[in-house]
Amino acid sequence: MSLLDRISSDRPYATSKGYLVSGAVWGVVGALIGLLASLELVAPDHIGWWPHMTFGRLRPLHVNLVALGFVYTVLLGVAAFIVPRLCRVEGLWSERLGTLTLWVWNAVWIGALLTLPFGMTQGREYAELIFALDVLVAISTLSITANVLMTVAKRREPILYVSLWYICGGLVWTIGVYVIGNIMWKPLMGEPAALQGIIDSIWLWFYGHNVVGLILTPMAVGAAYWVLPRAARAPVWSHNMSLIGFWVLLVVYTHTGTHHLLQAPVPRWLKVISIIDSIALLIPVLTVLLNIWLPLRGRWGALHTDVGARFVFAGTIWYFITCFQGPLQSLPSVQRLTHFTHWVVGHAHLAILGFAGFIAIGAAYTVLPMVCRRPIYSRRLADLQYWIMLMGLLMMFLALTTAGLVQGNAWLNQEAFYRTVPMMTVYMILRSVSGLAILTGLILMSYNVLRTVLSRAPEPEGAMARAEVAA
């Protein structure tokens, strides 16, 4: 055997596999570092003693290896299955290919954990990446987003289903905010990573904004709308609706960031665009909702059966509440309140864990026993993870949610901050236990999916079909 084939693998859906399993370790590794950083501020004097350890160390790397790292990459392992079965092809363009880029892809959270936790950062909020690291994010983005786009073109399938257009659209979208929100060419030209003065705050929102918007959303929606109308065996609502949904989407995402800076010296009318956008964005969102929710009238029970259609319906009812609270957020008058206070984390976990990532796991229990041809390991862990995952994002919601509130409040009434910091003592305890229900609902996941990839239970003829029952 080459070096070429104990690397990679031209098997069909071996992409897929490969990105999965990595999004399931991934995803552990950020859940315990972001358990360590929220202990921080618990218990400060007892866990940031080594400095590498601070919380300033440990939350950029919690949220990169969280938001690409875990979810990101484990929609890429679902893109990869779903994009050549809509376009009824075995595998993708090239597989081999596929499964290179993987490397290259592990290759940059491994590089994270041995620089964030030693100081070495670009200093800018999500795009603490150092640059090398951010040449191979756009070396592996490119390199899976031509693999996909060449599938389609290869298709046998002369229709275009909603959830190849937001694949296709998100792959390529990633490319261009991760660039730009990065400012790589300034490291090219032997400059540090940043514009100067408030273009860089502007710039940096544009892309800390869209990592959700037009990264993780179009990547969490198209897995979505795969998902369910196939649980529920029937169809979305309606295609056109769809459609206009995906190009609302992105005419209204990219200018809403500037609404995290109605403080800073922005000019007024930058700050207005992003305000009226943010609440524009009722319109994607809705028109995604009803076209999936539509067809399950009358097919409910389609959720208590399918462990994974039930991931992804939680995460639906999620991005409800995100894309309500976002709009709202977005004002002058509730910002007074809520700016600056755990208000906005609690909103940033349900965004990224409770609405995208709550749908990519949902997508992978899906997809993962079509990809190995056999049923999930454990239908009962896929369940008792549901549950605790689904208690443990609700305590972190509802606790940072009330210690924002509580933060604002004493802050309009002119209360000195270091007389709040006392009273967030037992909403940072609460964050730290729904943190470790989360962390073990991501064990059991990464538990489960190992299993279920390493068994070798035999294939027998139909194991692909009863797979795609059992899913």
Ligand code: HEM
The other form holds:
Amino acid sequence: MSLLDRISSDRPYATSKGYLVSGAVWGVVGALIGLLASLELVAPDHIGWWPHMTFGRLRPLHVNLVALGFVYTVLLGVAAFIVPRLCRVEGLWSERLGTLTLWVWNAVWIGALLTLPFGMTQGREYAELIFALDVLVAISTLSITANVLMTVAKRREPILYVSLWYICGGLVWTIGVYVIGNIMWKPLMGEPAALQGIIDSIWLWFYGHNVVGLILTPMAVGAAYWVLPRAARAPVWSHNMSLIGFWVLLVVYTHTGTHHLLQAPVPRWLKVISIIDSIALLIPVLTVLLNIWLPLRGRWGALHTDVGARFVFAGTIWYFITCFQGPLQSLPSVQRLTHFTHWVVGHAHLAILGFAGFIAIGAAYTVLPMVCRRPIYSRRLADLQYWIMLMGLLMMFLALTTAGLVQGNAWLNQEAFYRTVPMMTVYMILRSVSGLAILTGLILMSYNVLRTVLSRAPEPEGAMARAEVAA
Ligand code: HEM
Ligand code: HEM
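Condition change, the form predicted alone to the form predicted together with the ligand:
Okay, now the whole complex, with that chain kicking things off.
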């Protein structure tokens, strides 16, 4: 066997399998780091004495690992399966390129583990990775995007189902958003990867919100559009409406970044645009939700029996709550109370874990049996994971939201900051407990995914046929 064969594979869906496994493992690592960071807010003196473990170093590591290393990686694994399926071809244009790309992608997250705790950072939120790692991100996203687009170009199915729109859009935007947001051309000129002063903040939040809006959201929506109508065995409500949602998402999301800076000295017209567009975001959100929920009427039983679909459905409910909360907290009167508080952290977890993460997990459980040609190792574990994570996230969201309201009210009432810190202890403990539940759920997922992938047991009679028919 040649070296190339050892490190890569051209078997159909090898790329999907690799990304799903990697994402599941990075989820555990990222959540563990989040748990450590949360413990520092409960008992700072107990682990924070080691410089590499201080909150300021753990936090960016956690955020990068969970948002891109876990959620986005799993969504890429899902996309690497459903794109060829929807194109009616066997596997990606080049599975070998896909599996080689995965090495580069995983090198990024190993690199993050080896740099961020040592203080090697570019210091801009969501853009902390050092330049060398940015280059690897750019190479790997360019490669997987080219692979997916070539698959679509060689398709045997003339109709482009809406999932393909969202996935192709999400991938193409990822390259643009990442390179532009990280200002990647400046280090090439020997300058720091930042602009000056408030302009950099405006730029950074154009980037930050597009990480969630143009990278994670379209990939998650594309997966949900595939999983739920398929589970309900009913088509989406309106194909035209789904495409309107797609284009409005692109137009509106690109203008909302400044809603993170309503308390900062940025031009008023920019703030006004960001607020109006934040409210307008309800249009693409509702097109997605109505399109996906309406076909489920009278077919709820499908969710009961299909744990993957159940995760995805829960993800759409979290999406609804996130996007109800989002426009609300874009209003200056509300943000006066919530900005800089734990409320925003609650929103972030609801959005990235609840919406994008739950959809990623559910879609992974849906495609895994077809990728591996055997049922998932344990349906029971997946069910258990569902309930543990559902309860864990609900508890985390409620604890952080309440903590945020307490903080915000105290500050508005001129309470000294140091006097509000002890008020937070109980909520910080609740956040750590709920975080432990989420971490446990992700460990169960990793175990389940690894056992499914590594199992050598012959597939049970008819199991694959059922999976194929379902596909
Ligand atoms: C695996 C799923 C998870 C995802 C997708 C996720 C996502 C995020 C995101 C996006 C942020 C940035 C929040 C902001 O800037 O407003 C964040 C911060 C944080 N997360 Fe997570 N998280 C996950 C799991 C966890 C777990 C299990 C814990 C454990 C308690 C945790 C604890 C934290 C802490 C302590 C912060 C820093 C909050 C702060 O700056 O005050 N996360 N997480
Ligand atoms: C209608 C849709 C949405 C609107 C209008 C919205 C609005 C906002 C606003 C105004 C903030 C900043 C709050 C503050 O700093 O005071 C925020 C933060 C955040 N949002 Fe959203 N949001 C929406 C949907 C989403 C979605 C779908 C995701 C993820 C997929 C997401 C992820 C985040 C994250 C991670 C943060 C924390 C950023 C940070 O400070 O580190 N949001 N959102």
